[in-house]
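The chain below stands alone and is given in structure tokens; this is the form predicted alone.
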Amino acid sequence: MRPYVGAEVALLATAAALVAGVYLVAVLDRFAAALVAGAVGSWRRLLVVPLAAAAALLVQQRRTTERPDGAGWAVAPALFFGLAAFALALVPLGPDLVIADPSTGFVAFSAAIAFVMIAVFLHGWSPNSPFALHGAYRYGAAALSFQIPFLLAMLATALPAESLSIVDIVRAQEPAWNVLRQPLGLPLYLVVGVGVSFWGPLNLSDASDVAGGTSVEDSGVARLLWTIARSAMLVAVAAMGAAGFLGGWWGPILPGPAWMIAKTGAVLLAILAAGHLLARVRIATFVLVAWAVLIPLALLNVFVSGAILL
């Protein structure tokens, strides 16, 4: 791994990016909901309400369950957030604005996505609650189904670059973005992005039909931390989508980092709007579609991308 900045600067930059990203997710989620409802209202309210909601959770009394795994309950959101931070650190803002550019950045990012299953299962296991454990098993079934199309969709972006480095993948998109060369790639990736952070139509592990799933026993600070961790992972997924499929820092007039931030915000808005426009799917339906439709489409995307490259 070749760090581009010092360790202290890297940690501060990642933390600042995640804090800003988490706040952006909260604002955009409310904006998307208001936009769908046709009543946006004042921007001041959109900007203040997320802060007020976070403050309310900070002072809320935390409840507990009988004989919970306290250590696991505390570690789960920290692990989830840490994986999001690790994934985001691999995404470049510009050719020389990246915290770390390992030669196998694609593999490292994929590993972070895979380990999310451990954090979610730990979060469902720890409260010693049946609904929470049910939600954890749901995520396990969903994750095993979307990991393969995710890897295939990301692998197709590495073919034009002939490299697993994220910076090289973005550089290879100067003549044409991957969303144009691989039209199936971005939709497949967005499905996985929604699933890994379990938002909107793929919010299966924390769904209302299981009383809140892994979060059913969360309250106060615990609920706030879990929400922050989910939002942070969504930011990392959106940033990688912008880098892998939308050309990253490439764009006219504006500087590269501005394009990267704008594209990440656009991907975030699309994901959050889907949560207000689409109904939540059943876990059995999603698993069937993932194996019968998404994986064949992802394989087709890889084969077509390879044929075009040859």
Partner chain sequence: MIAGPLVDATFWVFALGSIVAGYRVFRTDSMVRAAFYLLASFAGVGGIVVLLGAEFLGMVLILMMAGEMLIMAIVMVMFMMNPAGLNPMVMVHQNRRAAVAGIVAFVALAAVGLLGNFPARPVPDPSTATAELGTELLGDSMLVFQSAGVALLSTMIGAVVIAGRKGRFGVAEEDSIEPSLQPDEEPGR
Given for the second form:
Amino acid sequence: MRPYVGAEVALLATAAALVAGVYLVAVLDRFAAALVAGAVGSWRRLLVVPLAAAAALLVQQRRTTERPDGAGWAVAPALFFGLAAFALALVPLGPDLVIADPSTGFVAFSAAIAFVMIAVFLHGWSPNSPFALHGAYRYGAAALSFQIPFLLAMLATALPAESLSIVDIVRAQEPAWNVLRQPLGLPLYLVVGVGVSFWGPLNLSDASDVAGGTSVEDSGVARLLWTIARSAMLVAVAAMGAAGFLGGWWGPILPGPAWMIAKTGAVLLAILAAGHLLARVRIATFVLVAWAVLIPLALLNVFVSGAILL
Amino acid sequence: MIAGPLVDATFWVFALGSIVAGYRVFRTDSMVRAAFYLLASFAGVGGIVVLLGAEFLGMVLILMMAGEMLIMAIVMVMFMMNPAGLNPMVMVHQNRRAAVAGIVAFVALAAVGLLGNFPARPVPDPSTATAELGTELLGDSMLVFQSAGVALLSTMIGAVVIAGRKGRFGVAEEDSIEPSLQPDEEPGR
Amino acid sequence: MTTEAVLVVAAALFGIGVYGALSQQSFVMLMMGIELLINGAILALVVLWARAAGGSPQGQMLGVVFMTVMAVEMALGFALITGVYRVRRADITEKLRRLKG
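Next, report the structure of the form predicted together with its partner chain; the form predicted alone has already been given.
After this comes the whole thing, all chains and molecules, with the earlier chain placed first.
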């Protein structure tokens, strides 16, 4: 039987990781924007501004739409946040430092990612508003296109481990990180991961320049919750990228968990910087690229990894 | 075998949740809502399957259904009238007979479940179930697995042929309706 | 979580599925009924695998076959809905009295 920690420890650890991660995303996003603009400014400002923005949302007046699906609207951010917590709980900080390590960890993570599209669709459909629904459709089209490259990119990491467990996947990277063994894997994962958490250039469903997308009708606490859930999902995606491709806890000198946290931070910074550096991709372009380029590349990645192992 | 009062409580939550959600599928005005209820029902069943020790099957069930529900919702909005459920409407036929058939099916199967004498041979070690399934897929059941793959491939080809842009009566963007059917005519013949 | 309890739950899902598949007019709702039906079947299969088959991996294999059946059903179902709508403008079963052609 695989080790599971107690329920209290699991809850506390996941909650702590989520809170720290969400705050880190907010700070790093501003930091990346400042870096791109070339003026970092004061650190105190960077650290305080996200909290101030959150506080402002807390006291903002709530508005609503005509005949929304109230239950769906309320459930969507909670579902999204829950999925992020579920996904993050599967990522190991160290060989014995993991909240849950099911023998099908990779499938469980993929199931959480697949459920994200339901959360986003629910969030866009329930306010009964055209722009929100358009955002949901854009995400649906993108999500259905990147599901297969996502699964294939992750699957290739399971090949050298001969296991679907994420701890085993990281453990198998001791001789060489997957980013070296499968050079196609990490770029594919990053593209798809950015799409999953709809951030930066692939923010096709929630960006302000596509009329606000699914969260156009959100206000106050609901918008804050949705933002938090999005950030939490981004943390989970970055952590899984660090575990699956960048060797997880393996690294010289420093202890394992420190390496894991540093790598997660690096992936996060890369994704957030991409959001400020790259232009938004049109949905039609992305769908075409996903089906015609990403899937063949991901298949090639799986075949080459398999051939090397044989 | 995983067991204990917490497992039992979780099972009942999943079980009642999935039955109620399954029932709500056919008792709601909106098809999108129906799709969400169906997905909730599937998630409940996936949870029970995981509790029973078939981790891989349960997770794959949830993974597959999430994608399917999204496609279903999009198909609904494309083709069906009243997809958002703003105008309540009842779209059932032979309602009573169908209900009787459903109840008869339930009673008969539940009787089989309750009265049947099943051997008590539990899974010795559920933690190896995933590995065993993998060995089985690429070992003794290779032929079945490959046949399933071929069936899926031919389904994909068939589905693309049926739903492709070029239909029997013309290209989809132009008028691809059956020639014997006038555009204004009700096609209920 | 006795075997009987799970089997009754599976039977309930199957019964609801039978009702849905027989009573719904809309093609998509009809497919939802069929899916609930397969859902119940998978649940019954897995509980019998877990409790009565001694953990034989062929039981899980059968589950994989069930899921293949489900995937085929969905894919062909959606394709047929698209095809029928193009040719007949039909979205409910009553508009398809004549199946020829």
